[in-house]
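Just one chain follows, in the form predicted on its own, and it is written as structure tokens.
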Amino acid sequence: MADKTYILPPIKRLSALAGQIESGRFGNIKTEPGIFIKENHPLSIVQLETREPPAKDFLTVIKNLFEFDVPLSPNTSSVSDKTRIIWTGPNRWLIIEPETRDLISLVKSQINETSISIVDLSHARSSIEIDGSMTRDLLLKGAAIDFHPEAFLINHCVQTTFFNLSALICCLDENRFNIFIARGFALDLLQKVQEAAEEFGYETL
């Protein structure tokens, strides 16, 4: 296992929804929440890019650092405690996890490749979580993918077009997902999920 005595920088990042989220109950308010919103903030996230298809050494480098394996299939994420790793395409992969240490210098610590490439985006990707039991009711409105729980699995990925703005959706549980975008774009996503929340009645947490 690798040392973990990696420190964040002293200065914090500062949100892109910042002041933005209300906490409450909205929408439809004579039943129970039928959405639950609320921003995951701050992630580490670090991008994995090889130029070939993994190597074993790659791989055993990556179990070894996380204690458990890079996922191999498409659209599909594996997850171990607080640490995700999600396949955004072929040789490509995201690290994901809350923000508690510097990720990208643990990584780079332990993989020295030059056939590997290895970007920061915790500043460039914001995430919204949405929970409860129309969540899905709520993700066929903005993309046109199958969400049904048959189809669309616990872990499971895809990267779409939501609400028509570019975005990475991943299954964290039967209900409950993270919506990964831009951070550019992340005031006009939560806008928009909260609209289309509006019929179920919603709470921000």
The other form holds:
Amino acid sequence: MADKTYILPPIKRLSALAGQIESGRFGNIKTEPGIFIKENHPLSIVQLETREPPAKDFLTVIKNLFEFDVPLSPNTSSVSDKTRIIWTGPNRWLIIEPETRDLISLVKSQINETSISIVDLSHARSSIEIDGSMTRDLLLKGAAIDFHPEAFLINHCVQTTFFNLSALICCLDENRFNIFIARGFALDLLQKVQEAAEEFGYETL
Amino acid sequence: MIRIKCPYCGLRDHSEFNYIGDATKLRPVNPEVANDDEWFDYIYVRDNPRGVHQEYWQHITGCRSYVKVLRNTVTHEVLKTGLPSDDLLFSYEAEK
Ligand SMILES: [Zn+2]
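Pass me the form predicted in complex with the partner chain as well; I've looked at the form predicted on its own already.
And the full complex, kicking off with our chain again.
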């Protein structure tokens, strides 16, 4: 007998931090908060892995799709006004953009090479953005990485342990950073960041 | 704190890495004809050297690549790191 067909309602995107962020100013605020915290949601995130050094065809497809090249050096990312591609390992990248289109279908429709794996991670990652004059000091509290502005440049990205959580940290701007984390750790990350930001005074948006 | 230089990501704390194992053991060249002793040796038998040792680590919370590490088991000094295909012991001896 054929399986019964169920009509399921469309899946509504719900952030792992939905209802968890209380907006306001907290901690040791003197004049202005040293840290501003907000969540980036919803994002479209696609992982690409070529397994071997990327072929010319692949590089051309990406260039045509996003109008810039995939970053080939470790710990870097390439960016346009809406899309960012991050190097996350040898021959592995994350494409990240605010959710405005069906990114996974778009990428799949352009790449026919079966040896390239394309995985939709949009629902699997959460992202917290921190801004403010004390962000680099905050990051130093959680990771043994050199966050000095001369060492950790804009568009620089690292995967490391941040407060013992496996995280991807990206520098968007002088003092603006994005932290990506597995969805299940989103609340833990938020709490760790809030705790670390207390001494600088912080505002959640 | 031991710091290990991942050939891709650069110098990182060892807490970002998982220890994988002895990198001096080689898989039998002809697996089809290798006898039980050769397999037993490859799978189970490990030396426990005092001094320089070549081992595999994995940059698990970073780029997830395997990394070969030449480490002094007495001082924990990391003498050299490289790709899994590198022969670190050979280049270390050659540079001495
Ligand atoms: Zn690495």
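Remember, it's a predicted structure, so these values are computed and weren't measured experimentally. Positions refer to the first chain, counted from 1. Under this definition, the rigid core comprises the largest set of C-alpha atoms superposing within 1.5 Å between the forms.
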{"query": "Residue 11 C-alpha moves between these two forms by 2 Å or more, core aligned", "finding": "yes"}
